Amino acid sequence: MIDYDFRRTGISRSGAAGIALRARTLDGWTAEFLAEHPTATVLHLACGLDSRVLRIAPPPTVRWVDVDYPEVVELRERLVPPPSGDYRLLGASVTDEGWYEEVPADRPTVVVFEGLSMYLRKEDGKRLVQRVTGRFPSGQLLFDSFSSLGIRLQKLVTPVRHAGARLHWAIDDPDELEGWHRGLRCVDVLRAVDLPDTDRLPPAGKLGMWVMARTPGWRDISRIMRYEFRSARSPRHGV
């Protein structure tokens, strides 16, 4: 629907089946979520044009928001059909607060952010952080995240390249975050050369996940995390 010649994003074939396999171990771990927790709250964070909602199809019980920039859901709103449900689409910055009193605090919560840590920066991020788990009585937080390594050798990265982005957040050590906000507990880390069926990526993507599977420092240059929190106030941590 967009007359765009996406070649000029840089995305190879390998790159954009590795995103693929990214979105959905994070889409397997949101539905094992909702499965266990059939009334939540989804909150996506940066959605872009993400069919996660449609993919996933939540219940008719689960509050689904997804959160953009105010042009990126004036965009979405032309070119992604609205899912039926409680579904709603806020136009913030998600480094702004007020966006945050909009979405009732009443329900488990898991917040999904893709393709979002890397280019925010780390005092950004420990915000975000703290303002969820400290809203909302309990849930996860799903994310990926980029090691020191990684953001040290972005401009090799061709899209971000291409889009003249920048990348800031690095997350050497999961357990830091856990620091950030009393029940705060990381739970899983998938290191990418790690995610199921990447024997299915083309030729050059299996053989750059072979090098860097066995590279020290590149194993661990992109990771997939899940977290559970707690509100504070409860002295009991998990969800």
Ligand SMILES: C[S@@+](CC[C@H](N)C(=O)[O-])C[C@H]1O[C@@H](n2cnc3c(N)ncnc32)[C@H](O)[C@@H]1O
Given for the second form:
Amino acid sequence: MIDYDFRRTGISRSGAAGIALRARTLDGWTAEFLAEHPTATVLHLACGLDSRVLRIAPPPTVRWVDVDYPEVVELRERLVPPPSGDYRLLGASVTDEGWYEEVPADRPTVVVFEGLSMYLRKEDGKRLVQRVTGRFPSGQLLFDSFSSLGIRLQKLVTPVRHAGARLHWAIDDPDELEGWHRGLRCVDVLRAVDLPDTDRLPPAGKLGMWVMARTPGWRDISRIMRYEFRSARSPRHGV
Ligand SMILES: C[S@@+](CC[C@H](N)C(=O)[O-])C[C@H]1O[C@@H](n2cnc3c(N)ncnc32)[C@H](O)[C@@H]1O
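Mind sharing the form predicted in complex with the ligand? What's above is the form predicted alone.
What follows is the whole complex; the chain from before opens it.
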């Protein structure tokens, strides 16, 4: 539906399949959260044109909020059919403050952001983490990240180079974020090279993953993280 030659992104078949594997893991973690909290809020930041809400098809008890820049939201409205149920599409920068007030803080909240953290500056990422963990009573953060080696090697990521984008925020130590909010705990770190089904990638991708998985430093370039949080005022923290 978009009049654009997508070969210009420079993405390889393996790169595209790798992104689908990453998305599937984040879908699985989101669905696990919703199975435990059927009346939760899903805050899906930097949704782009991702059809996560259609893939997961949450029950009507779930409040789902997709967020991206206003111009992306405008395009999304023309291309992606809205799901039925308690759904909102918000046009805003995730680094702005005001719009958070529009999402009620009355439920456990899973905040999913795929392909976003590395585009932010660290101070903006930190403020984002502190804002959501400070606002919602409890929940999870599910997202992917790059290490500093990944940030240094960003010119090798063809779609990023072709888009003229710049990557900034690296996470080398997932525990560092725990110090940003009392009640934030890292519960899962999955390397991209260890994602299920990487052995089904096209041969070039399979070889690349095999080499990266065996090379210290390189195997941690891209990871998917799951954090749990609860309000710092929760009784469990004795406040
Ligand atoms: C690499 S794409 C990922 C899109 C989608 N999450 C996916 O995985 O298909 C990055 C997305 O982040 C969005 N984005 C980047 N910075 C943002 C910000 N400050 N506020 C809102 N969206 C942002 C972009 O508009 C884009 O849709």
